[in-house]
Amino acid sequence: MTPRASRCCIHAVLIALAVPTLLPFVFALNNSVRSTAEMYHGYFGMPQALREMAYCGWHALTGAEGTVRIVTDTKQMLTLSYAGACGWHARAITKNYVQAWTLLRPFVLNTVWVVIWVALGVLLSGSVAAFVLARFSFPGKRVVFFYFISTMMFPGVLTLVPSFLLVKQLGLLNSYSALIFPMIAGGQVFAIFVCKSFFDGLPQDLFDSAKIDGAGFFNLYWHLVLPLSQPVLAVVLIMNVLGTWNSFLWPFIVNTDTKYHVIASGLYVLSVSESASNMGVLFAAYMLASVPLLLLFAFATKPFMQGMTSGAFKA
C-alpha cells in the first residue's frame, strides 16, 4: 500500500469514528429550525421551511413565473412571489434563534461576566503563587505545594456542602460573588500545578541577570516570567474558560434568583419553564450556547497544543 493510500485509509477510519460523535450535534441543529408540530411527526425529518425555501429559491433563480400561497401561524393566507416566499421561509428558519436569543441573552451576559473575572483571578493568583513556589526558597515550600496539589484529589461533590454553607454564612448567595470567588479558589490549584512545572524549567541565569540589572519581584514576574509563559498561560486560560462556561451544579444551587443564572443553569431553567412547550426554541438555545465553545475550539487549538508541548505538563 502506497503512503498516500495509507493516509486515505487512516482518514477514512477517523471520519467513520467521528461521525457518530457528531450525530447529537446534527440532531440538535436540525431540530433548532423546526417547529414543535414537525417534531411530533418525526424527530429526524428535514425542516419543512428549509425544503420550501430551497424549492422557492430554485424557481426564483430560474426566473419561473408564478406565486406561492403560505399559511402563517395566525392562519392568515399570504400570496407571494417565489423570491418573496424564499425570504419568508428564510425568516421562518431563523425565528427560533431570534426567540432563543431573547431568552438566553441575560444568561450569556452573566456567563461572560463571570468567565472574565474568574479567568483573570485564576491567571493572576495561580501564576503569582506558582512563581513564588518555583523561584524562591523558604521553609515549608514543598509542604505548601503538596498541600495545594492534594486538594485536586478531592471530588468537587465532596466539598459542595461545606462550600455552600461557607458562602451562605458570608451572605453571598444570589450574587455574582458566589460564582466568582469560589471558582477562583478552585481553579487556581490547577493553575499553580501547571505553571510551577513550567516555571521550574526556566533557566536560572535569566533571573540572575535580571537581578543584577536591579529587577525586583514585580519586574521579574511581569517582564520576564509572563512573556515567557504565554503558552502555558493559554492552557490554563482555555481550561478555565471551558470549566466555567460548562459549570452547572454550583451556579444552580447558590443562585435561586434567575437574575444571576449562567448558561448551563439558565438552559435548565428554560427547559422547565413555559418555553419548554416550544422545543424548536430550546434546541436553538442549545445551539447558541455552544457557539462560543466552538469558536474557542477553532481559534484556541493551536495555542493549546503549543502549551501542551512546551513543558506545561512536564513531570
Contents of the next structure:
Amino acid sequence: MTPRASRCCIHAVLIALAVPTLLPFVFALNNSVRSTAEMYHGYFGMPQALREMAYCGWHALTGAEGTVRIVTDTKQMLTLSYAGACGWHARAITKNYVQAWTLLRPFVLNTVWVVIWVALGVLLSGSVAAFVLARFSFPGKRVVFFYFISTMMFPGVLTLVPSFLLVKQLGLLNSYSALIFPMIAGGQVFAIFVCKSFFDGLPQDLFDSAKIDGAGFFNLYWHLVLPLSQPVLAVVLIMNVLGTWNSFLWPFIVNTDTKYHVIASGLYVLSVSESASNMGVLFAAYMLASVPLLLLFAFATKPFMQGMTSGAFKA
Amino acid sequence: MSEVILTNVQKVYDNKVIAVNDFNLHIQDKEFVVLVGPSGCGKSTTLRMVAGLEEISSGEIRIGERLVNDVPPKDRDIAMVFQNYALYPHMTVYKNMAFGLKLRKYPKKEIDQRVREAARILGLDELLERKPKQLSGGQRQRVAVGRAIVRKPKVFLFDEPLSNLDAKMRVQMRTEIAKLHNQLQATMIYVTHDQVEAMTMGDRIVVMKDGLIQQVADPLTLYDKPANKFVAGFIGSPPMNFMEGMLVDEHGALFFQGGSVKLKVHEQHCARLRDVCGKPVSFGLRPEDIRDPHIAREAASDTHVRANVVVVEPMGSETFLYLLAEPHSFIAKVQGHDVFEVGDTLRLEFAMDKAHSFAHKNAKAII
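How about the form predicted in complex with its partner chain, since we already have the form predicted on its own?
Next comes the full complex, this chain leading.
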C-alpha cells in the first residue's frame, strides 16, 4: 500500500469514528434553530427558517422582483421583499438563542464566578503543596503525599453524603461557598499529583542557585516555580475548568435555590420547567453551555499537550 | 578578610554513609584552592557544605571571622557556579545576573551598573537580552560566572564548572577563570575531577579520596612529592607507573626487584629505604622519567629495563609507549619523532634519582 493510500485509509477510519461522536452535537445544533412545531413533525430535517432564509437570500442576491408573505407566531400576515424576508428568517434563526441566553445568563454568571475561584484556589493550593512535597524534606512527607493520592481512589459519589452533611453542618447550603470550597478540596489532589511530578523533574541546581542568590520560600515559588511550570499549570487549569463547568450532581444537591444554580444544574432545571415546552430554546441553551468548553479546547490544546508530555522528554 | 576555615568537618548521610570525614583546611584570603578527586570522593559535598546547601554532621565552618554552620546560603556572602550552569531559563542574561541583587533590594541604578560591568569583563555586552537557550555552552558558563561576580561576594565556589564544555572551550574558560581570580583578588574554591584543571589553576590543591584529604599542597609539590600512592597515581597524565616488588641488599647496595625487573636504588634514597629492606614495596616512576632508548644505550646497565612495546600512541611532540616487562606494565613518554613498532624490544633507562617508593602496607610515600 502506498503511503498516500495508507493515509487515506487512516483518515477514513478516523472519520468513521468521529461521526458517531459528532452526531449528538450536530443533532442539538440542528434542533437549536428549529421551532417546536417543526420538532413535532420529527427531530431530523433541515430547519425551515434556514431553508426559507437561503431561498429568500438567493432571490435577493440575484435581484429577483417580488414579495414574500410570512405568517408570524402570532398569526399576523407580513408581506416583505426578498431581502427583508431573508433578514426576518435570520432573526428567527437566532431567536431561540436570544431566548436561551436570557434564561441561561444567571447560571452562566454563577458558573463563571465559581470557576474563577475554584481555579485560583486549586492552582494556588495545589502548586504550593506540590512545591513543598517536591522540594522540602520533613518527617512524614511520603505519608502525607500518599494520603493525598489515596483520596483519588475514592469515587466522588462515595463521598457525596458525608460531604453533604459536612457542608450542611457548616451552614453553607445554598451559597457559592458550598460549591467553591469542596471543589477546591477535591480538585487540588489532582493538581498536587501532576504538579509534584513536574516539580520533581526541575533541576535541583536551579533551586540551590536561587537560594544562594537570596531566594526564600516565597521567592523560589514566585520567581522560579511558577514561571517554569506554566505548561503543567495550564493542564491543571484546563482540567479543573472542565470539571467545574460540567459538574452537575454536587451543585444540584447542595444548592436547591435557583439563584445559586450553575450551568449543568440550571440546564436540568430548565428542562423540567415550563420553558421545556419550547424545545428549540432548550437545544440552543445546550449549545450555548458548551461554547466556552469548545473555545477552551480550541485555544488551549497546545499548552495542554505540552503539559501532559512534560517530563516525558528531556528538555 | 575572606578566609574559609573548615575544622573537623564531617558529613554522614541518613544511610550512615560517610561522605566527608574529619576535613580540616584553612583557606587563606584571596587564595585559589582546588578540591580534586575521583567521583564520590566528597569534594562536591564539601563545597556544598561551605555553600550551606548541605548541613554538616559535625565540625565547624568559618567564613571570615564568622561561624556559618547554621547560617543559610543567602547570608554566607558566597556565590556559586554550577556544573550545569543553573541559569534561570525564563529570564534573559541581564535578569539572570540581576536576580540576586534584585532579591537583596539593591537600587536599580546600582544593579544596572554592576550587571553591565560584569558583562563587560566577561564579554557578554551583546548578549544581555538573550535567553539562556539562545547561548552556546561557553556563553552560558560565562553568564553563570557573571551572576556570581555581580554580587561581589567574599568567596566564590565553583562546582566542576567546565565539565559540560568541549575540550577547546574548557581550556579557554580555564584561562578566563584564572584571569578573573587575578583581577578580582577573591577567595575561590574550585571543585574538579580533572587533575589538569587542578594543576593549572590552583594555588593549592586538596586531593581527596573516600571522604578523606589525601594531601594538601601546591601543584609542583603534589607532583614531585606525593604523600601516598593514590596522590602519585592521580596527579599527572599519563599517570605514574607502579611496580610491585621487594628491596634487596646485595653487597651493601640496595636493589628493587620485581619479576624480570631489577633496578639499583639511587644512593640518595638508600638511607631511607634501608629500613624496609626485605619488605614488599611499590616502586613508582613517572613516564617522563623513563628515558628514551637512544639515551639508554649509554647508561649503566643496573638502571636498565628490557621491555616489549604493546601500544604506541604518537601525540606529536611526544609519544607514549605502553610497555610490558613481565609481570609489569608501564608507560614511557619519549620524543615525538622517534619511530617505534608494536612488538619492538627496547632497553629503557629508569631515572632512579626521580623514583618514588610507597609502603606496601599503607601506601604512604617512603621517598
